[in-house]
Structures are given as C-alpha cells and as structure tokens.
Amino acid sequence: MFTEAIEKILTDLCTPAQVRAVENGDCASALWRELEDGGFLELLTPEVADGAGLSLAAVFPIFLAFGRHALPLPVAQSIAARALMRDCPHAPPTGMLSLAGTAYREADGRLCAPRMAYGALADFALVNLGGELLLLDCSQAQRVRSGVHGSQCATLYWPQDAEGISLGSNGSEVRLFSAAIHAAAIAGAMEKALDMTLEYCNDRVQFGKAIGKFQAVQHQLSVMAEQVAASRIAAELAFASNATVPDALATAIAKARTSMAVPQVTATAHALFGAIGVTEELDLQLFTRRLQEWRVSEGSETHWNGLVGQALLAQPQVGASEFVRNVIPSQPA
C-alpha cells in the first residue's frame, strides 16, 4: 500500500525535469511537502508513536523506489533518522534530516562530517562521532559541495562551539543505516538504468534490425542484468532482519556487492547507448552519476569487503557457502 502510494507521488512529482531543477538550485518543497504531509517520514516509527510501524523488509521496496526515481531529497535518510531516534527523549526536528556515518574533530576543534549525503540541502544531521549519536543543526555549519556536477553531497564543518544534542551511544548505527540505504538506492537506480538500456536496444535499428537482436549486444545486456539482479538480492538482504536497524554483516555484504556492480553496469549502459550516452540531455546520466557517487558513499566495496573478509576469517571452521547462508539468522515464525 505505502509502496504504491509513494510510487504514484514520485511518478507525478519526481520527474527528470524536477530532478534537474533541484540540481540547478530550485527547491523541491512541493515534493517534500507531499511526502511529509502524507506521513511517509514516519514509516519506521512505531505505531504507539503515531507512525506506520513498518518493518525493515516492508520499507525496502520504498527505498528501492527512491533510487529508481533518482529522488533528489534525503527522504530515506529522514525516515531512518526517526528510527534511530526511537529511544531518545527529543522529538525529531521538522525539516530534512540526513545521516553522517562518520564524523571527526579536526585539530582546531571543528567537527567535520565528510561527504554527507544531501549535505547541501539538509536542515539537520544525525551524526556518528566516535560512537556518540549527535543531532546537529546544519544552518550552523559551513557547507563545502563535492564539486561534482549536480551533486547534493557536501562536507559540513561545524564550529567548536556549535550546539549539538547528544542522543546516546548508538552512533555506529548511523553508518550501518546509511550504508544500507545507499545499497538500496544503488539497486533501484541500476534497475532503472537497465530498463532504459533495454528499451533503447529494442528501439534502435541498425543494419535493418534492432541492435538488441545482435548477439554481442545481448551478451552485454545479460551480464548487466546479472549484476543488477545480484545487487537487488544483496541489498534486500540488509533489510531482512526483524531488528530496528540493518544487520552489520548483511549491510557490509549489501554495500560491497552493489558498489562492485556500479562500474560495469554504468559502463555497459553508456556503451550501448553509443554517442548519445554521454549527453546531458539523456536521462541516463541522472542515474549513472548518482551510482558513481553512491558507490563511494559510506565507504566503497574495498572497505565493506574487508569487513566481510574479517568476519569470515573469524570463523575458520565455517565454509564460505555456509557463512553466506547464515548471514541473517532464521527468524521464528
């Protein structure tokens, strides 16, 4: 029910033209207000707190849809932030919340949140500072954009005397949730890129037939589809737990596998589109640019593969197949 409702809103309001407008500095207040007023920011909030009380598994298709529509707003991060603040006495602030999975103090005392997703737009940030969970007002921070065309990612610097609210010691959950969200967004955006590529290959005629009929093109499409399918399965794994926060090992596998697929999927899509594949007018770049950015957000495949490898080596008596099968323990019926 929620997925269908959000899909309709995104189809109507999150058009490629709207995404480009936001990237060029226009506000997206109508889209944000539609999602906020519809109560969609409270999907993971318990019912006793007037939320929808959805499970992680139920919210996964929604996060997938955000990636598939290149949603240029921190909606998934705001949903997760409210879940992370579940045990806090402070109510979530009004406005756009984003997540900073890793923050640190610089030598001069400033607090730095590097490459924060939607840092250029966020009103508030839920920050992991060495395990401490902090809520910070982004209006007090200096924002330094990434410099990538159209990106809403930014590094934020808060002064030493910035007034943040300490919410607890579950700061490490911020990075887990943020990484899982990025894995879902990658899977969704790659599905869209595959759909666009398939449609183009079926429509583009060369030498008297659609290029999708050529065996060499079919081979590339097959490999691309395999990468997309594997990424979706891995991303879904991160949300398969009954817990309130994605499982650490499942998230590591999800982020590693989806990030690993990005170079091949994006390169294949652009290659099959040919000369128009590099143009700004083609909607494909709205997704492939984000895929490259999300690939390294909260750590690339190198970081997360290292964590998976350490977990496997910590169980020398367990084979790789058994290790993967038991990433998420069986839940009681």
Contents of the next structure:
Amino acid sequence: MFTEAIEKILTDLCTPAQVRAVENGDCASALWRELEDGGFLELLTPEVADGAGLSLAAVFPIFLAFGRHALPLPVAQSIAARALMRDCPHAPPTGMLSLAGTAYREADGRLCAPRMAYGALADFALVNLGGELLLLDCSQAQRVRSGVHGSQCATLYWPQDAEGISLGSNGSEVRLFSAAIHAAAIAGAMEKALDMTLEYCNDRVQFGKAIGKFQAVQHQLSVMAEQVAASRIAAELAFASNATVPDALATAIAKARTSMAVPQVTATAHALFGAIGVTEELDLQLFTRRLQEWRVSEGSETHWNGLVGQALLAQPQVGASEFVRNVIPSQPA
Amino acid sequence: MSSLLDAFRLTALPEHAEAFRAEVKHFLAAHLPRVSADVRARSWTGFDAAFSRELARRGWVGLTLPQAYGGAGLDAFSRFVLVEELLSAGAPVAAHWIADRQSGPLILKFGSDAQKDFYLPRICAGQAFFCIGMSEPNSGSDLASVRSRATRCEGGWRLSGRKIWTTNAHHADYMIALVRTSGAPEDRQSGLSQFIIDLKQPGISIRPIVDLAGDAHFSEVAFDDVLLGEDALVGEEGSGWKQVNAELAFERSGPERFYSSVVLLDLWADTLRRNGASAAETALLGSFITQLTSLRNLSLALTALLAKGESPVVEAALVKDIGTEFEQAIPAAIAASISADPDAPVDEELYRTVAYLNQVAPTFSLRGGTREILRGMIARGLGLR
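So the form predicted on its own is up there; where is the form predicted in complex with its partner chain?
Expanding to the full complex; the earlier chain stays at the top.
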C-alpha cells in the first residue's frame, strides 16, 4: 500500500527534470512536502508513536524505489533517523535529516562529517561520532561540496561550540543503516540502468538490425542482469531481520555485494549506449553517477568485505556454507 | 523491471528442511571418508559406490521420490539442504548424483508405471546408477543436432551412434540418452526421443577418457545396432527435447553450481586462521563469502519455485552462469594469494587442492550447458530476441 503510493508520487514528482533541478540547487519543496505531509517519513516509527510501524522488510521495496527514481532527497535517511532515535526523548526535528556514518574532531576542535550523503541540502544530521549518536543542525555547519559534478555529497564542519544533542551510544548504527540504505539504492538504480539499456538495445539499429540482436551485446546484457539480480537479493538481506536496525553482517554483505557490481554494471550500460550515454541530456547519467558515488559512500566493498572476512575468521570450525546460512539471525517474513 | 529478475526474492528455508540438516550432519560425521582436501575437492565427480549406498540406506538417494518407491518423499528444500551439506563436506556423491538429481525425477514424471516400478526402487536403493547421454562427437552445445538414431524394429528399437563426455558412463548401470527417432539432424528439436539403456547389453562399448587432472570422470560410449525393448522409450516418442528441457531447472539451479570450490575455500580460511591474514586476504575471503551469500539466496529462490512445481529454466541458467564464474574465480584468486611471496611456506594439501581446482575449473562452466548457451537463454529471457 505504502509502496504503491510512494511509487506514484515518485513517478509524478521525481522526474528526471526534477532530479536535475535539485542537483542544480532547487530545493524540491513540492516533492519533499508530498512525502512529509503524507506521513511517509514515519514508516519505521512505531504505531504507538503515530507511525506506520513497518518492518525493515516492508520498507525495502520503498528504498529500492528511491534508487530506481534517483530520488535526490534524503528521504530514506530521514525515515531511518526516526528508527535510530526510537529511544530518545527528543522528537525528530522537522526538515531533511541525513546520516553521517563517520565523523571526527579536527585538531582545532571542529566536528567534521566527511562527504555526507545529501550533505549539500540536509537540514539536520544524525552523526556517528566514535560510537556516540549526535543530532546536529546543519545550518550551523560550513558545507564544502565534494567538487564532483552533480554530487549532493558535502563535507560538513561544525564549529567547536556547535550545539549538538547527544542521543545515545548507538552511533555505530548510523553507519549500518546508511550502508543498508545505500545498498538498496544501488540495487534500485541498477534495475533502472538495466531496463534503460535493454530498451535502448532493442531500439537502436546498426548494420540493419537492433543491436540487441547481436550475440556480443546479448551476452553483455545477460551478465549485467546477473549482477543486478545478485545485488538486489543481497540488498534485500540487509532488510530481512525483524530488528529495528539492519543486521551488521547482513548489511556488510549487502553493501559489499552491491558495491562490487557497480563497476561492471555501469561500464556495460555505458558501453552499450555509446557516446550518447555519457551526455548530460540522456537520463542514464543520473543513475550511473549515483552508482559510482554510492559504491564508495560509507565504505566501498573493500571495507565491508574486510568485515565479512574478519567475522568468518573469528569463528573457528565454521565453514563457508555454515557461515553463510546463518547470516540472517531471524527468518524473513 | 525485467520480469526475468522477479523470480529472485529472498526466501528462507522452511523449518522442516533446517531440521533435516542435523540428520545429514550426523550422518556425515560417521560416514564421510577421511581423505585429504584435494580428494574431497572432487565433490560431485568423486565416485564412491559404498558411500552412495550408505546414503541410500537412509532414503537419501531419490530423496524427493515417493516413499512407495523407497525414496524419502521430501521436497526440493530438503534436497537443497542435503546437497549443500554433501558438497560443503566434499562428499563423494558422483555415483548416485545423476540418478538422484535428474533420472529419478524424469522417470517419475514421464515414465510408464512399469518403468517407475522397475527403476525407481533400484535408484533409491543405490543399485541403479545413471548417466545422461547428451553430447556426441559432432553435437556439443548444438545438442539438437544429435545423430545417434533409434529405428523401429520387431519388438522395439535398434540404436546406433555414439555419445561422448558422458559423466560416469563407465561406472553407470543405465544411460538415459537423447537420440533421433525420426527425421534428420536438420529437423532439429523435433524427432528426438529419450531411451533408458542398460549399459551391460551387447553392442555397447564404453571408453573412459582421462582428463588433465589424471581422472577419468567422463567417457565415450558407442552403440552398434543395440536392440532396445519397447519399454526402453521414456515418455513420448518425439518429445525428447521437451522432456530434456523439463530437467534443466533441476540441473542448473542447485548449490552444485557455486559450491565446487567450497572445500578449498574452507581449507584456505583455516590456513588464514592459523597463520594470520593480511587485510587484503581478509577482504578477499570476505568477498567470496559475500558472493556466496548472494548466490545461495538466488538458488534458494528458485528452489522455492521448484518446490511449487514450477520450472524456472531461464532463471536457472542465470544462477548457473554467475555461480560457475564464482567457483572458477576462487582457485584462481587463492593461487595468486598463497604464492604472492615465494619465500613463504605453502601448506602442501592447500597447494594440491588449489592446483587441482585450477586444472578442472574450466569444466565448471562447460558441464550442464556452456556459458555461451546460457547467456543466449538469459538474453532471450530479457526479451532480446
């Protein structure tokens, strides 16, 4: 029910033109308001607190849809923030909330959240400061854009005396949730890139026939589809637990597997589209630019695979097969 | 989204299947032959009739066949668990492998009552090992071009021709062969039929073919005017191609398409636990686990469809293609890792296991349908031709 409603809003309001406009500084207030007023930021908020009380599994298709539409707003992050703030006396602030899985103090005492997703437009940030969960007002921060074309990432610097609210010791959950959101977004954006590439290869005619009729092209698309399928089911795993926050090991696998697929999926899409694929005009770039950014955001596959490897090595006598089937602590719904 | 990918939804093993796992582990603890890892790495090409008969004593050969025939009457999920445990332990399952996975279910689905009554109890007892006669000297990936021919005669059929690369033909009791019964090779898929052939009858010669690792796991089989009874035909005359296709989802979607290097993976992990692992080694190990988790869930999603009686043939091709790429990548990457420092000692058993798997890894994406065939099927499933 929620998925269909959100899908409709995204189709109507999160158009490629709107995505470009937000990247160029538009605040997309109509789109944000529609989602906020519809109560869609409260999907993970318990019903006793007037939320929808959805499970992680139920929000997965929604987070996937955000990726499929290249949603240029931190909606998934704002939804997750409400779950992360579940035990806080403070109500989540009104406005766009994003997540910073990493933060540290500079030598001069400033608090830095490097390359925070949607840092360019977030009103508030939930920050993991060495395990402490901090809520910070982004209007007090200096925002430094990454300098990457079109990117909505920004490094935020809060002055030493910035008033943050310490919310608890579950700061590490910020990175987990953010990574899981990225995994879902990657899987969604890949689905879109695959669909676009399939459509193009069926339409584009060279040597008298659609290029999708050439075996060399078909085999590339088959491999691309394999990577998309493997990524999607891995991302789904991060949302398969009955807990409030995605499971650590499942998230590591989800973020690693989706990130691993990014180079091949983006390369294949661009190879098959040819030169038109790298133009500003074609929508493909809205997805492939994001895929590249999301792959490295909150740690690339090298980081998360390292954690997975450590987890296996820490369990003597446990083989790969046994380890893998115990990734999900509880059965998915 | 492309509807081909809709099949791949996260699926949990039902409780009864997980409960069955404990029984299998208990069995393996008692009966798994104590051999070194490079032998266990033979996995589903490792032949041990005695081991297969031990499994059969528990009803685990023909696991999904009805109990009336001596099977266990269990579902596809339980078979997934059994296969997963056998393969990850490196159990020698080749003897009964084909009969359990394909021949038994094929006879159950298309066979006559008499065929079911004769063959299925023998399969379940571990007394009838099967092989599948598909490829011929001039028909490999282009399977529809087979030339072996069975012609009608008084009381049955006369078969002439040859099959090659037939796994375990020299150990098997029976072959289910795809041969031409009408038309010519140009007629392609039509005019093909399946026969159950007793390999001990006159006119059949079997020549094992030694592979690059020194094993003989496949053979060439020649049929010289072999007399087959009326009851040798399985299913309908001329429906061979359709019947073969019905097996493909079983043949291509299972754990054997990504577990072929798991014995090595476990051995390497143990070595890293003992000697310590660098960050790069830990991340490489993690990347295998990450991929394995995803593959297992893809396979489980199809197991759920098989359990419902569906036949996700194209989806199975997808699992097999990406799965075999993974199991081929493992020995390649581990070889590079353990020999990165020429001055560092290398465990001999690990060295042999890596070497064996790198030698035979090319077969992972040949057996059961080549990479090129599978990718063509996937492309068609994506709506590309």
